[in-house]
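Below sits a lone chain in structure tokens, taken as the form predicted on its own.
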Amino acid sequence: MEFKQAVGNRRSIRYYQPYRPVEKDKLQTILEAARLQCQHGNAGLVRKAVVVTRGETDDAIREELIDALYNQPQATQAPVAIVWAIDISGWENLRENLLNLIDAKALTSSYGWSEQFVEETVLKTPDFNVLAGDNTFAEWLSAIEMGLAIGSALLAAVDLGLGTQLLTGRRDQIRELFGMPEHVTPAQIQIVGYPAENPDGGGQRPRPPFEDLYFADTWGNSMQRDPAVVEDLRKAGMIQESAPLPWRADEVRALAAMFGLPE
């Protein structure tokens, strides 16, 4: 699938097939794409993650993450949680990671990179004096990390004709669960699995303004569209049809009474 047909297609679907599990390599696929996003800090072993697979995982595990996130019923339908988790002990390995991508001619001389500036100066700096307790910035910047990765992992789950959504949960009954220690932070939870609802969920979901959102020289001085490009983009398959489609109201009235939920 091309890389804007990914994006527009992208929905959180929330309604799955149970019975019809995830193909280990598209799985596998999912959390390639995680790691290989973008590491701005360059900490890499901050974003971590338990998969957690009906029919493999205990079941009382299962069922306790479920209840963490508050028994929705998509978490119950998808066979597939990938508990996404922040490990600030990440950090520690900074400088070792920097030197490597040194190695391999990604920092370079020509930007100050040296084995002497990363011996010297990271994690001295109050930006990044992780080691020493001071975290703000850390968090902030493994915030970003994860983010980056997780907007990876839903576009590949799209690519490979899956559906996915984020569920936000009880951090610490998940932490507890899975015997995370205190320095990891569940972030988000996504579900993963095969849509028992249309994959384009009843139309594109609304979205802010574009010049409501993007400014151009300075603040509040909208950035105006390009009705070209957005006909390019409707053509390539990005921008779509708005939600909600003529017959979604009948569709979830079907899926609620197929899942026994309420209309």
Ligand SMILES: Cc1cc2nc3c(=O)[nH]c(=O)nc-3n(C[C@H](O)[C@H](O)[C@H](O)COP(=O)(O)O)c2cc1C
Contents of the next structure:
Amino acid sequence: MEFKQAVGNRRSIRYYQPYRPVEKDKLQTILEAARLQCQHGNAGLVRKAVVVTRGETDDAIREELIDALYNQPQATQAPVAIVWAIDISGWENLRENLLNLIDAKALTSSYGWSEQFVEETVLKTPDFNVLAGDNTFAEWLSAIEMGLAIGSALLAAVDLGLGTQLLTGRRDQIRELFGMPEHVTPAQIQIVGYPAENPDGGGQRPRPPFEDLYFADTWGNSMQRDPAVVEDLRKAGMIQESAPLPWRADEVRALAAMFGLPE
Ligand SMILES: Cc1cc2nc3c(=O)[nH]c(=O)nc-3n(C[C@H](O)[C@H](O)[C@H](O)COP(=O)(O)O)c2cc1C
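If the structure you just shared is the form predicted on its own, then what does the corresponding form predicted together with the named molecule look like?
Entire complex below, previous chain first.
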């Protein structure tokens, strides 16, 4: 699938085919897409996940995860849940990872990168060595990096013809359930499966206007968008019809009947 189409097709899918498992190669591809996203200093062991799969993971664990997700019905329907978590201890590898980037010729001597520069400058500058002070900066960056990884994982799922969605849950309960140490924080749960609803979810969900989000030259000075580009993006499938499409209410009624849920 073209990138623009994948971006345009993504929806938070809230109804899944409970009987249809996700192929292992597809699941692996989703995880790889997250692994390859960029990270500050390439500190690689910050973003981790536990994969919970219906029929493989102990039923009791899966059921408690669903409980921790406030029993949202789609958590029961989707066969896979990826429990994304931030491991703040991953920052301890910053030095080696920077040196690896120098070896890989990503950080180059033309820009002054060397082992000595890492030791004497980077690791002594709080903005780069995020653990030089307290953990606040590392936590902030980790959350950004986790979001980047999850963003890629969501688009990878769409690219593979799957439905996916992020769910919020009780973090302490999830940490305890999986035996995560104190330095690990459950971030967000990504459910994955085949959609039971139309994958277009009844249209693209509301977003604020472009001009309210982006500014030119100074804060508050709306950036104008080019209608010709909007038209091109419509043709490429990135900008799609806004929700709700005319038949969506009937679809939601039919889905409710199918899953025995209230309308
Ligand atoms: C961090 C995060 C947590 C979310 N948690 C939930 C959730 O617990 N339950 C839910 O139904 N949707 C959840 N969502 C989905 C949003 O509600 C969704 O992004 C919104 O409906 C916009 O629709 P779209 O994703 O289909 O474009 C979450 C989204 C994000 C980014």
